[in-house]
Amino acid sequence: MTVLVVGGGITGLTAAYTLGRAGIPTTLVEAADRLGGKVRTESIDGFLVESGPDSFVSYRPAALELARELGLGEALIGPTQPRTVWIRSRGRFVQLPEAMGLVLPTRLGPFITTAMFSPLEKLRIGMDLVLPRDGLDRDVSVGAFLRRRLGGVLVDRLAGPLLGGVYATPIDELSLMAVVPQLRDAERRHRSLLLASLASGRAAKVGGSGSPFVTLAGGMGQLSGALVEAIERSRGVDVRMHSTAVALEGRRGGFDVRLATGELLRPEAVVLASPGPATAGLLDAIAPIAAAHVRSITHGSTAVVSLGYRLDQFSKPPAGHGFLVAKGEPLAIDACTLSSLKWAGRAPDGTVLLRVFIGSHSPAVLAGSDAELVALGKRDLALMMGVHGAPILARVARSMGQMPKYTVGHLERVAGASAALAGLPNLTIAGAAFRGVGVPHCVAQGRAAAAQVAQALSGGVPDPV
């Protein structure tokens, strides 16, 4: 039994690790010169710089369980307290109300007193208490769903920055059923989203709750690094860098996979954990219908600009974990995380590390050079935070055409691809393009993909041709 895993991001690494532990000979091929995909941590002059995700949520347990399994339990840390987040709206900062759930309050008091919304705007949001259910089963955009129940102000000022930024997709295009199906479930059970959120707040108070976000003391790269080390120790997994799979065809008893070098690999099972566009290209010959569904999942681009400053370069000491930018603000940046204030050990004493996100609001700016993106970040931070002078650290990380957009109908596209592959149980697709973009989602998909092909192999390999 042999398996080929295509793609060395967190999904592919998890799949290869799981297969190796099961004693199944596995080859992992990665086109780039490093493993980990979007997960990347660098130590630069005392700064701990994250190019991709800086944390994951603990209420989806896959990543937490994997970290502990890899011996990283003592390295798990939570954010500093208090967790203060700001919204940049109408030219000023407004603190995100305490006790906020996904996009709604879990306690009424902080919401009533917040300066984020005017009394009339709060009344419009409160209409959710009397509005009927929509009674629809079809997918709609998150923006359309929330505008109907809560009004446009909450969407543009709060929900859009919170959810749209995570998926690099405008909230009026974002799929409700793929991203936040719990909102429709809440409407069905409680009729009112506000009542549902307040009920969840009461339940959390009884059970106790802290921050759902977790990271590692050495950064998220510590997780991918531990996975790589575990794979190397397993001896059953062969890792090949600078190896691009360019063609996939079926043969009796397995598959022929051609690499860009001309080398032919002949595994009995394949896990495609490559980015969506690459996966679609590999499926074209063997499963064209599945390829068409995968290709219909569009991908966007974004950039993370990490900037380090001395504390004395701020007109006043920065505070909080960061801020989001509401729709309509005349700024290039979408959000900013004050990394060294949010997480311990991210910057030398007397300095501040910030992560600025660019591209969701103004994708055209991504055509600029790294120096131009740094200049945009500096300009907006000077305007909003009073920081002056040149940063002592500047690092740009781009994700061009690699951010899957979960637009309306996303689950149908994924289901169509899966159905088209139903006759090939020893070939599976996994990764951020399909069933969740977060690290826990990707870890869970890697585990599931490994389990699927292992089961297919143990029951005899079906003929794919």
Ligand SMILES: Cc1cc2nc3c(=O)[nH]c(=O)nc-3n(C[C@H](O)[C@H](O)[C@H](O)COP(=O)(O)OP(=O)(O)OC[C@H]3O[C@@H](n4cnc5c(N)ncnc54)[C@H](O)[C@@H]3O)c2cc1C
Given for the second form:
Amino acid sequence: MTVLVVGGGITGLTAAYTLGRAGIPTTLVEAADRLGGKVRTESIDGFLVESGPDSFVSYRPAALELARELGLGEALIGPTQPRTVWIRSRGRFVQLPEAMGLVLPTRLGPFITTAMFSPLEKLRIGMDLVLPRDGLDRDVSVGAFLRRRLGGVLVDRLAGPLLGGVYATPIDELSLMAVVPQLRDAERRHRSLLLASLASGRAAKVGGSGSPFVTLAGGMGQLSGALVEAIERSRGVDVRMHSTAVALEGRRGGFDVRLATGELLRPEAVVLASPGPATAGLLDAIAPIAAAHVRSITHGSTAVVSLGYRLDQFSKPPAGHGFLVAKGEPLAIDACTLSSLKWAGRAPDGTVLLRVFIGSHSPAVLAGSDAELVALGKRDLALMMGVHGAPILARVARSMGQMPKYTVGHLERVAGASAALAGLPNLTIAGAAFRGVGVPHCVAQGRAAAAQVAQALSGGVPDPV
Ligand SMILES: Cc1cc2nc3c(=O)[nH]c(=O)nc-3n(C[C@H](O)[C@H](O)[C@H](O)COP(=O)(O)OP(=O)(O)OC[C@H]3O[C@@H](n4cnc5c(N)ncnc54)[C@H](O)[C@@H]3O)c2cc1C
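With the form predicted alone in hand, show me what the form predicted together with this ligand looks like.
Whole complex next, starting from this chain.
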């Protein structure tokens, strides 16, 4: 073995696949009994249940390109049309206005007529047209930035639910520069965020548009599965399950990596693609400053409760792709995707698959049992969607302490870790904790990590000791 990849999530799999294709002898160690990490699709009684991601964006091309490269081009599917999403706010459902960009309208018409905001609230949002730039260069929270320009109502009712859940972080802690630097850029260039969003809408119309989301007919597990198959086909990559890396030290010509089994591996280069907390622990001995930076990236928790119902259990037929819950609603759930209405092939005929997210609004409830989380999901759905009776499928997937929080200053923490590792080009860190949580970000990081160690090896690297 020349390179050791630690962690068999989408980041580590991509790195191992890329190294294998470059003909570099590689070993991938995975702590669990399966590969894919947070990407997990299961077929249960005709339902296609996603425990982690259910899709990815196509405007960051890394995942789309990888899927095509792996021969999955034909399996790529977009969501059903039209894309109707609701916000649960002040006890009722309001449709997300058509033509929304990140958090602002790309066309004025639907926003002016939306029932989501009162005329007075719309006036406050419109103050963005005249407010000066904040003139700040440092990172601030997305919440603080948007509250100043657009008012608290837009943040609590729209931007918070849209962004906060993705990062398991309240919007008032979320880093503007790490998550939506384009908003700061828009303010710099156009001053008004509304004018910038409307301009981007006009540009998109010229270039054409569609839904930015794609998935695979067989679920996201089809992507990780195809990667695993490609890795198995490429001779030179050895994959080991039930193999937890517990210690990493430098030696002449490479590294000593100890597994929990006691076995010692002696690679020349290492890609750490484990979640942040595990990566910090592995860096402690060899690069304590990098370890401290990585450890300062905190992690939160979330749960996905998948519930299957017969159509006749709904008092009226469900519609749309799902809904987000605004701040302050007396509900336990944060959001719900109507998976089988959003994507083809997710549930048997006559049934509906729902995916409920819990943890952002009420983190304390995650301490409850699976049965308690299912009961909360059922209760909130009964209240909001009139669904009654026991679900015919109930499945809980938790990500406890594994959701990286991109809080204010995130980019400095990542830059600090990278700088502390600069003298060790044959040791690199990658994955959701660092340069983007989305599957395309992780794929891109896996590729970049593989390229970095391949280049370091070909150039001859200084000994880590
Ligand atoms: C509920 C949920 C919904 C999501 N939805 C979306 C979505 O719709 N679209 C999107 O783009 N993204 C989504 N994401 C984010 C995305 O799925 C993740 O950020 C991404 O899959 C993380 O990949 P990773 O390889 O960096 O980490 P992981 O998937 O966490 O993989 C890390 C792997 O390392 C292993 N490991 C840990 N410690 C060790 C060790 N010491 N030794 C060996 N192995 C170790 C773990 O067992 C794991 O398999 C979602 C995430 C979650 C949790």
